[in-house]
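First, one chain by itself: the form predicted on its own, in structure tokens.
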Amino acid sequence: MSDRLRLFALKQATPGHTGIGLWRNPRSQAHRYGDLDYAIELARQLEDGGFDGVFFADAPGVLDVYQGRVDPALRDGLGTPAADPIPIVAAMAAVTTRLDLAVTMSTSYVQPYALARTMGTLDRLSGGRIGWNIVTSALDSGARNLGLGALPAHDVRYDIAEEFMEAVYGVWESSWDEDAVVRDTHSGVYVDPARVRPVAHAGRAFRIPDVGPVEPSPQRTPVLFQAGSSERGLRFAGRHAEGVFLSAHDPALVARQVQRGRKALTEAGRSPTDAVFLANATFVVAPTDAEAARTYREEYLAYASHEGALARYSALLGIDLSQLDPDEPLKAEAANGGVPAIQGIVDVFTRLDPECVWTPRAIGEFVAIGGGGPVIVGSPGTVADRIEEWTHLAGVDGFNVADPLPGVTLTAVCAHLIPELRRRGLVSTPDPGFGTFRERLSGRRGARLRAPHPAAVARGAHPMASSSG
């Protein structure tokens, strides 16, 4: 595992994301969220400026728990609108060569067939440049116009996941062999019919009897995100995924959560070591301490949206927080009875940190810039050492870095932060060697993954589809 740092940009097709009402700001490119101009400015200044890659959240559904309506969130563009991520992907790797770019989609609302041709689709489109995050959905709202209802509760959901998993690595990893494909004009054969077998997946969730709709990417599996926090969302990560996004305000909380999520990896039969570890962060850099702290206080603060902020909260947990003093500090059994809401999240504020209160205002008033990750203002020197610290506590492999100002933001962690952190020798440019999203994350040579995890047994159940990644 390499020692340098990778940086994320964390983004969602949407106007307010980690920037909530922070769109009003004139300087603000938030409303260029589904743009094509916009990504594609994006992606030549994220992968000249330095960043590995950019992460895109996304939730399909109305965040419409707060007050029981939709309203607060409409007026700060929170959720919807909201873009497809999907093509905005596809664009930014057409005019990109090393950024490496990762999506979410939930195994609540897309069947696996239809995942593993989309993800196969971009892999083969980028030059093995995909990344999956992995997420189950905690909104009730996306299953009703997605038209399945209710959501399962939290650990069912997890079941299920573990199921979709088995399916998709199905398709990807064993059912085409490496040389299926062998274009052979004078026996006039494109694939080899011996050479590709039925996925045969008959679960209870999930039916593939036929074969996979693709042949094998560069990665034939894209790199494998995953976010949970619940002991249910550990377990599933210790398992599969290859990267695990953390966020929390402290640098010794995410240190916990780092400890857990290695354990989980040792408890699945892998290394401690093959998962990276990313802390959502927000770095507001300007030349000077005074200047960037003026430009938070009158660029961010200023115009930071606390109903906003708490309308998004209330649909991640769960729980109206209209509905609750504002005062009244809040507690994690409110989150239970049923409600399948992000149990990690209710943690972080209530479980996790005991010296804290934490009241619907004040969480209000924390998350409306950032998402609930750390807010680190100041020079390019003070904020590469906050970083030195947070990656020295807490033990992380580095950053999601928030977007909360879009066009602004991210233009001066480019412009002052990444060049301070490459002087430190903190980041640098990836040998061009790794040519493949995986091989840049892992720092190890090979776009496949390996035993034991679980898609490379499913490769290993048919030795002609193995490759030499």
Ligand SMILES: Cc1cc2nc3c(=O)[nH]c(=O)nc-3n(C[C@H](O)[C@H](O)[C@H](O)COP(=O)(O)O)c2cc1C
Second form
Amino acid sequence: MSDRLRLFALKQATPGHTGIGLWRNPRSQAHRYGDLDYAIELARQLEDGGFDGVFFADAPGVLDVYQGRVDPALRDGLGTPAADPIPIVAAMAAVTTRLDLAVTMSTSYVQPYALARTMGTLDRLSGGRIGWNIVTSALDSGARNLGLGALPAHDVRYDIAEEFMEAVYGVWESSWDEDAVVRDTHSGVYVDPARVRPVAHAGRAFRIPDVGPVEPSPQRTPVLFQAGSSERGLRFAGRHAEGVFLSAHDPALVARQVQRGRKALTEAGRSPTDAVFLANATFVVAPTDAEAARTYREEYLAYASHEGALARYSALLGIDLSQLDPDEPLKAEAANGGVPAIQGIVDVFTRLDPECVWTPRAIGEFVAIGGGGPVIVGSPGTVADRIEEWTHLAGVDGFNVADPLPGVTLTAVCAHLIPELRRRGLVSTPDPGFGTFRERLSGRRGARLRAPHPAAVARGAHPMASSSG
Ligand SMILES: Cc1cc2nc3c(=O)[nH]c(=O)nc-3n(C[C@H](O)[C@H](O)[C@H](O)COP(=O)(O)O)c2cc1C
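Moving from the form predicted on its own, what structure would you give for the form predicted in complex with this ligand?
Full assembly next; the chain just shown is listed first.
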């Protein structure tokens, strides 16, 4: 693994994601989240500006935990309206050649056959530049509106996800031999039937009895990302992930998560460096420290919607924070007042900043910008210093760079910060010989996953499926 920092832009195709309420800033481009010209403009900007790729979060369903209604989320365009990121990354692929594209899909909402077809299509379309952020999803409303009733419990969702992976590896890795498409006009054979085989997956949750729908794409299996931090989530990441997304305000907390993640990889029989760890961060950069501080105050904080932030955070936690007095410091004893898991919130926020008295209002102010990662404000030199410090303390391989003020935040990162990071040798252009996302991310040659990863094991079960690549 090379030690250059990986930089991904963190996006969600919705007006309010990591900058809640900032859509009201007249300079914001948040309303263009689903427009083709915006997708094209952004893709070109990120590629030319030196980003490795873009990561699209996605969570179908409405955010209706806060006050038990969807109104506060709708008022700030939080998660609704939201465009489907799949066609957006297809458009981005069309106007770029090197930008890698990671997109979120849930193992709880779709069938593995359908997901494998979509991802296989995108991987081919993009020439091997697709990654999949595997989520098990937590919004009941997503399940409800997709006709599934209530979501299964947390650990059951991970059990289902394990089976899901087995099924998609069957489609991507073992159903088709590398040379199954012969396109022989003389014999009139497009696909040699002897070189394909049924997926023959018959599990508790899914069945794929027939041949997989897509022929091998450049990477076969897309680059696999995951973001769970529970024990079960970590075990899943240890087995499958090539990239792990982390989110915490404090580098020591992130460092602990990285250590746990590397241990999970080892426990799954993989190398601790078989996955890269990427932390969420927001960089508000301007030519001088004073200008950056003013921009942050006047262009970001002045527009933040604290109620919107509480609506988003309530949905993430599954706890209605409106039930609490906005100015009452959170105490563990509140757990006895009928609000479940409050101890968890208190723990998270106390660790974030032990000096601060956390009230629901303070949480709203804190999470409105940046989505829970650090917000680093300053000149390119100041921000680069903090990035060096953070990388060292947290032990991460790179960052998911939030875009709280679309049209402004990432434009400044491209214009001011990346040139400074490049000057310091912290980022560099990946080896031009690396043609795929997997190679660029891992810093190693080879577009396909290798043993002992379970995808490679699935392919190895049929030697002809692994005859090249
Ligand atoms: C940086 C980051 C990005 C995430 N992106 C998504 C997402 O796009 N969609 C989603 O449903 N969940 C997303 N999640 C939630 C995780 O997939 C996961 O469900 C959550 O961290 C809880 O997992 P755990 O119970 O294993 O800790 C994200 C989490 C983090 C930390």
